[in-house]
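First comes one chain, alone, set out as structure tokens in the form predicted alone.
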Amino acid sequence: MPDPTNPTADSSPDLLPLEQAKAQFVQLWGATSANWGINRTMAQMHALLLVSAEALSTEDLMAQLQISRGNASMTVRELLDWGLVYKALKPGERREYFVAEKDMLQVTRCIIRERKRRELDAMKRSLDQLAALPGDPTEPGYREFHRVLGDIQQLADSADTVLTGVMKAEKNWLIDKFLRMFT
């Protein structure tokens, strides 16, 4: 297996130079998943239809990963699920195929969009239903309570915002803000 903080490391002297660089990619992907809020097995399966240049087969994937039938099947659908990947038909084949989305921008977006619904979205629920709880004004306690509340709710406001804008925006409108930041 390669070692993902060290891409120069030959630990497998089998493999051409581009398949060992796709394997340390697959494996440097899994590893800096959690980062993300993914599993890696997840993102490892992401990685390697990232960079194979044909549609890849379940069992493809299964063989290439060392996963089973039901990890693949389940990875596979929530990559559908996420818009990360799509299915590919190949003409006379029964199996199904799958792409990854190529453009790393839609690639970001499709993340950003599943962890703001899943995480920023579910929390900013829970804040407005705490939020609503009765109880006594006067009391410093719910005072404090509620102004902690509506600091994060303000929080959680300004990064819905900004991660709505990211989704919406064009590719060089975000380079040129991205690019901005460290000019």
Second form
There are 2 protein chains.
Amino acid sequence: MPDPTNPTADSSPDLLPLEQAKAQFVQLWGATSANWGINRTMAQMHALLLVSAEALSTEDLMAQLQISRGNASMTVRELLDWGLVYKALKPGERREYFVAEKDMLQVTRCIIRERKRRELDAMKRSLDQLAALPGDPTEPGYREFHRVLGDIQQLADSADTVLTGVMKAEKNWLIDKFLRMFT
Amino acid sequence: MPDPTNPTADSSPDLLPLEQAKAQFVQLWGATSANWGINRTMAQMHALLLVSAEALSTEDLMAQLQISRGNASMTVRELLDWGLVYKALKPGERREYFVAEKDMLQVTRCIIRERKRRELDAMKRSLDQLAALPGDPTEPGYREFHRVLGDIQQLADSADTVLTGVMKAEKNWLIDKFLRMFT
DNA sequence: CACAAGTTTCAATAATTATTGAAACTTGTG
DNA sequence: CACAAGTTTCAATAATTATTGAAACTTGTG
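Next block: the form predicted in complex with the DNA, after the form predicted alone:
Every chain and every other molecule in the complex is listed next, the one we just looked at coming first.
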């Protein structure tokens, strides 16, 4: 139900240019996340906190993203779990505030750590199990199947090595190395 | 509606061990894909073709994955688009058969190429647009916002450099380099 | 310990995304 | 060019995933 009087629309003329730019960034980040198996609200909230100069409360997040209290609560907790956002308690205030980790290298590390743990590590375990299944080496497709499996395991190992390396990387180390490698 | 007489269940005793292992691999690949914004059928079909010694027809794919003709047709076309699967026409046969690209380095390249094009390149364009928006540098959050934006652009550039490098990499080059880098 | 302020949980529901299957289309062959 | 074999399209529907919002819970304070 589009409401032309609703002042939260993107191109609303009563937003400051900076606020408009921020809103666009939040939208962009949310849209991008769809391709990566991350839910839109989480990506938008992360984006919003990234470009906020001050800490935001659950109320602020609800208002700015137009989401329910439940959604805001669960999503903020998930961001805390990932290590992408910290609690910022204001002295004398009951209400909790949140700030994003702003160092993008640190952000990258958090994301790699979580996704590696949830996906790559899990997949490697499954592949190992699969490769260990008994089978008859004289069966026609046996050799083919185990070759493909081995190749995938090798690939997973390479990915693991690279991701672990990136996580350990110091600031600038990464870019230096890669530039040297690829140029 | 589970049907205990249905012989397509994973652990069916009338499947050869190898067939069971293949089926498990197809399942694993399909489940993993959920985290990556790739639909399950596409991942399962790719997995099935990867571990098939022979070319498979649309009929074969429908039967083995228990999917409709429409789904099979659209998914196989998508795999062709990505360059992950080739047509294999059998002389004297009307029906089309399909084989997967089996070189995993080549597979990696295809996937990187497509995802980079669809996501990273698109995102970089949006970020550039966003950074070019006019704004008042004296506004309180202006500096903060543009710093974050710049950091993200830098990160995107690094990712671009790395991915482009991987795409150009020769066989073994990649693993050699990475092992040298990270060990 | 009663209460107010705030947070979390989770069943119901909405929104989104994937799949079906029948009709339309294409293509090769007698 | 009629027909059979096969393929593609796409509106309807099913399955999945995200969100709401009210009730239950927690926590700090007078």
